[in-house]
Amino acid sequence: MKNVLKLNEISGVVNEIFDMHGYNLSKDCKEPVAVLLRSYDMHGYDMPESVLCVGRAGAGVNNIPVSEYAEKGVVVFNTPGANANAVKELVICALLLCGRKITDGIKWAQTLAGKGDEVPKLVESGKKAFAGGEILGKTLGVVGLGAIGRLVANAAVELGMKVIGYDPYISIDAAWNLNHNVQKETDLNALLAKSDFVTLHIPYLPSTKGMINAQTLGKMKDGASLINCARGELAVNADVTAVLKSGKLNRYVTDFPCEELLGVDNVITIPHLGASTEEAEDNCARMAAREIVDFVENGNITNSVNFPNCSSSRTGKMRIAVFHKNVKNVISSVSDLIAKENINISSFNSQSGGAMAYALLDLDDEISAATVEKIRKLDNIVRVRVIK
C-alpha cells in the first residue's frame, strides 16, 4: 500500500483512481510516495523526503515552490484543461455582467424591501437606471488560446459575436479545436483597440505580470470592458481604477477581489470562483490522480511545470528514470556505466526543459544496486529511480 498525503480535501473521485491501484490517500500518513493538494501554501512547507512527485488540482501552481523541488528531483504536476468550461461559463457571465447592469439592478431591488405592494410600480419607474447593451453583434477580444480561451472563442462566436484572438504561442491542437470564424490577430494593441470586450486567458509570469496598465489599457476602445479571471496580477489595479473613472473603460469584472478594487465603481468582483464547480473539482481531482499513479509506477511524466514532459510504455526488465540538469553527455555517462554491466538499453526516452532533464531508460535485465549508486554520484545528476 502506497501513501499519498492530501493537504486540502479533494473530491472523492479520487479514491475510484487510488483505491484500484492499492494508494492510500489521507491528510495524515507516513513516509507518503506524493502530496496533493489544491490552495494549501507550500512554500516553506516541511517536505518528507519520502515525497516522489506534487499533483494540483487546478493550473495555477504559485503555491508551490517548484524551482525548488525540481532541485531536488520532485515533480510537480498541474491539471491543465480540466477545470476549463467552469471557467468558460463564469466568462460568458461576466459578459452579460458588463453589457448589462444587472449587479446594479439588484443591489437596487433589495432596497425596495418593506414597500409592499409598490414594489411592482417601483421597479417599472426604477429600471431605466439600469438599461445596458447585448452582446450580438459586438467584437470579443481573447487574450490567449489556450484551453479556456478556445472554449470562450468558441462559445462567443455561437452566441453571435464577432471574436478576435490574440495568441503568439497557441497550439497546434488549440488551433485545430478554435471555430473558423475566430479571426486571427498578431497585434495585442491592435485586437484592444478593435474589441468591445477584451477577456485574458494567459498565464502569470514575469513577462505578463501587470501587462493591463495605463499604456495598454490606453489603447482599448472607448467604452469598452475587460474581464479577467485568469489571474489578479495581469492587471495594474490603479490603472484600471483610473481609466474607469475617466469614463473610458466601461467595467471590470475580476475573479481576484482586493481591498483597492472593492466598492470601486463599475468593478465586479468575483470571490474566485471560476473553477469552483462540483464538475471541475472532480475533473481535476482524477486528472491529478492518474497523473500521480503513472509517475509512481511507470515514471511517466505528463502535465509537469518543472520537468519536461516524457512518457513511454514499459518494454524492459527494469526502469531507470533519471533526473539531471539540462546539460551534455550526462545521459551518455549514464549509459556507459550500464554497458559495462553487459545490460542491453531496450528503450530510451529522453526530454529537456529549461534548466532540468528527464530521461526514461527500459533495460532487458536489472543492474546492481553498485551501479545504480554510482550512477547518483555522477556530475549533474539530481535524482534516479529504479522502477521494477
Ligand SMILES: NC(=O)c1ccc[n+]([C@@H]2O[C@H](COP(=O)([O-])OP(=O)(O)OC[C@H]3O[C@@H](n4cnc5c(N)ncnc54)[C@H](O)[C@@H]3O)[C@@H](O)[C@H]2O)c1
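Please could you give me the other form, the form predicted together with the named molecule, since above is the form predicted alone?
No partner chains or extra molecules come along with it, only the chain itself.
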C-alpha cells in the first residue's frame, strides 16, 4: 500500500483512481510517496523525505516552492485545462449578459417587490427599458486559443456566431481541436476592429499586462463589448471605464471585480466564478491523481511545472528514471555505467527544459545496486529512481 498525503480537502472522485492502484489517501499518513493539495501554502513546509511528487489540483502553483523542490528531484504537477469547460460556460453566459440587459432587468424586477397583483402589469410596461440584441450572426473575437479560448471559439461557432481567433503562439494540439469555421487573424488590432464581442483568454505576463488600454480599446468597433475571464491585470481599468462612459464600449464583463469597477454603469462584475463548479474541482482532482499514479508507478511526467514532460510505455525488465541538471554529458556518463554491466537499454527517452532534465531508461536486465549508486554519485545528478 502506498500512501498519499492530502494537505487540503480533495474531491472524493480521486478515491476510485487511488483505490484501483492500491494507494491510501489520508490527511495523516506515514512515509507518503506523494502530496496532493489545492491551496495549502507549502512555503516553509517540512516535506517528508519519502515524497516523490506533489500534485496541485488546479493551475496556479504560487503556493508551492517549485524550484526548491526541483533541486531535490521532487516533481510538481498541476492540472492545466481541467477547469476549461467551467470557464467556457461562464464566458457564454457573459456573452449573453453583454447582448441583453439581463442584469439590469433582474435588479429592476426586484424593485417591484410589494406591488402585489400589479407586478405582471408593471413588468410588461417596464420591460422595454431592458431590450437587447442577440448574439446569432454577430462576430466574436477570441484572443488566446489555449485550453479555454478554443472551447469558447468552438462553442460560439455552434451558437451561430462568426468567430475570429488571434493567438500567435497557438499550440499544435489547440489548432487541431479548433473548429474549421474559426477564422485566423494575425493582427490583434484587426480582430478588435471587426468584432462585436471580444473575449480574452491569454495568460497574465509582463508582456500582456495592460494589453487592453486606451490605444487598443480605441481600435475596437463602436458599440462592441469586452469580456475578461482571464485576469484582471490584462486591462487598464481606468481606460475601460473611460471608453464605457464615452459610449464606444457597450459593456465590460469581468470575472475580476475591484473597487474602481464596482457600481460603474455597464460594467458587470462576476465574483471570480470562472472555475467555481463541482465538475471543475472533480476534473482537477482526477487529473492530479492520475499524474501522481503514472509518475510513481512508471516515472512518466505529464504537466509538471518544474521538470520537462517525459512519458513512454514500459519495455524491458526495469526502468530507471534519472533527474539531472540540464548540462552536457550526464546521460552519456549514465549509459557508460550501464554498458559496463553489459545491459542493453531497450528504450530511452530524455527531455530537458529550463534548468532541469529528465530521462527514462528501460533496461533488458536488472541493474546492480552498486551501479545505481555510482549513477547517483555522478556530477549533476539530482535523483535516481529505480522502478520495477
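What you see is a predicted model; the values in this text were computed from it and never measured. Numbering follows the first chain given and starts at 1.
**Message:** Are Asn85 and Leu262 part of the same rigid part when the chain is split into two parts moving between the two forms?
**Reply:** They share a rigid part, so that Asn85 and Leu262 shift as a single body between the two forms.
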